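Just the one chain here, laid out as structure tokens, in the form predicted alone.
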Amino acid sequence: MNKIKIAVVAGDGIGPEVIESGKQVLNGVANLMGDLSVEFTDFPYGCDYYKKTGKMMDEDGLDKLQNFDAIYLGAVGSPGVPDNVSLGDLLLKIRRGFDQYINLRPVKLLKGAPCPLAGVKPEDIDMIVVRENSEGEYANVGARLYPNSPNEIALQTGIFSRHGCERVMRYAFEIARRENKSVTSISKGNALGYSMVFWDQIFNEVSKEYPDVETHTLLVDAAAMFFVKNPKRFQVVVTSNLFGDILTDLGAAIAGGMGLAAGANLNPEKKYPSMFEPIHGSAPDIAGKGLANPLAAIWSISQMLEFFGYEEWAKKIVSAIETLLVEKKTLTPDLGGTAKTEDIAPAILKILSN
């Protein structure tokens, strides 16, 4: 019997609601598999914890989380807590501390999912975005000079290391080679003459190691346009921390909405735990009302299973989500239904059990 130990940081707003649905699905799948057990341990970290203690997580929080195989994160953010605090002192702290240098976000239009683009079929939107996740524009290096004066200056420094760029690019190429897909690198080398020219140079070097993989390069503004006008051209996308953050939200918008947007923060070598999360945010306006869509949280469970080698069950979960969307019997209000958050996990498990 294989066992996965999971640290749960349900977090803020709708986080606890959608995470509960994901936990139900994972427990149900483990029972169906028969050779897997899961153990959840809850941690209170988040904005409520910050309001009580002045900290988003314990000083030794990373030491506590390191003993787990994976982290399951709900959502972070709450009115009254600055966004840079809620993000920087929890989510980014975990990503950097555990060297989760791969952010993996599927942008896939499932059958039955709403799409704002006219004439687009599910097979036209099917990409995986590999985002550099530990440095780049989010490296948190900079300074504020001459504060509160007319001459005040803010400096924000992006950090791009050869090691960091090469490993995220190779990860993208390995996916493309395995799945017989193309790789598109997205940067802004025409304007960012150091960081993005460096990125482009390294992509060109790494691509020579994969002569069997078709490659493309695009400026980020052009890529944003083509995400909307011609998403079919993208299969595997590799890009920097900031560009990946923005483009995957755009990707979510064209592939069913934020309620279907899942993300994985991976340490591929498994030296540290990886973290899996829906990327929709805490949505405090609907928290506690049973209106939250937990499908992104359930999709992130699929990513977790895939990461641990259970590819077949990972695919079954995504297929079950698609079945739910096609049947349109049990959907939350954001997808045109009347179901409550707590109705979704049982419906998914019923599909998986048939």
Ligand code: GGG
The other form holds:
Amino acid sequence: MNKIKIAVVAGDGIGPEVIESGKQVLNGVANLMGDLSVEFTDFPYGCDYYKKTGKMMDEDGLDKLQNFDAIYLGAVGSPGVPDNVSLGDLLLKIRRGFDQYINLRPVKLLKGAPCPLAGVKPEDIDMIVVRENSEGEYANVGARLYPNSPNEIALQTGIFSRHGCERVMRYAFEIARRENKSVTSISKGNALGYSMVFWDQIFNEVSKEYPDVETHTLLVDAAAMFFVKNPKRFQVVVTSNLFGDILTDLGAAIAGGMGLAAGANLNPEKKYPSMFEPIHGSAPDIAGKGLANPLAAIWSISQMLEFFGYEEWAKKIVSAIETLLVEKKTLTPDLGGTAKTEDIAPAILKILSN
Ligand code: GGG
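Okay, that's the form predicted alone, but what's the structure of the form predicted together with ligand GGG?
Below is the entire complex, every chain and molecule, led by the chain shown above.
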């Protein structure tokens, strides 16, 4: 019997509701599999914790999380806590601290999912975005000078290392080679003459190691346009930390909405735990009302299973989500249904049991 030890950081707002659904699905799947046991340990980290203790997580929080195979994260952010604190002192601290340098975000239009683009079919939107997750624009290097004076200055530096660029690009190329897909690198080398020119140069170099893989390069503004006008041209996408964050929200918008967008923060070497999350935020306006869509959180369980080598069950979960979308009987209001958050996990497990 294989065992996965999972640290649960449900976090804020709708986080606890959607994470509860994901836990139910993983427990149910483990029962169906028969050879997997899962053990969840809850951590109270998040904005409520901050309001009580002045910290988003314990000083030694990373040491505590280090002992787990995976982290299952809900959402972070709450009115009254500055967004840079809630994100920077928890989610980003974990990503950096555990060298989760790959952020894998599928942008896949499932059958039955709403798409705002006219004439677009599910087969037209099926990409995987490989977002650099440890440096770039998110490196948090900078300064504030001359506060509260007319000369006030804010500096924010992007960090693009050869090591950081090469490893994320190779990761994208490996997926593309395995799945016989093209890689599109998205940058902004015309305007960001140091960081993004460097990114483009490294992409060109790394692409020579993969002569069998078709490549494309796009400026981020053009890429945003093509996500809407011709999403079919994208298969594997590799891009920087900030561009990846923005483009995958756009990706979510064209592929069913934020309620269906999952993300995996991976340390591929498994030296540290990887973290799995719905990419949406805490949505405090709908928290506690049973309105939140837990399908993204459930999809991220599929990503977790895939990362641990259970590809068959990972696919079955995504296929169960698709069945739910096609049947249209048990969907939350964002997808046009009347079901509550708590109705979704049992419906998914029913499909998986059939
Ligand atoms: N699901 C975690 C969460 O609350 N994410 C919100 C967010 O702002 N994420 C930014 C990022 O992924 O870089």
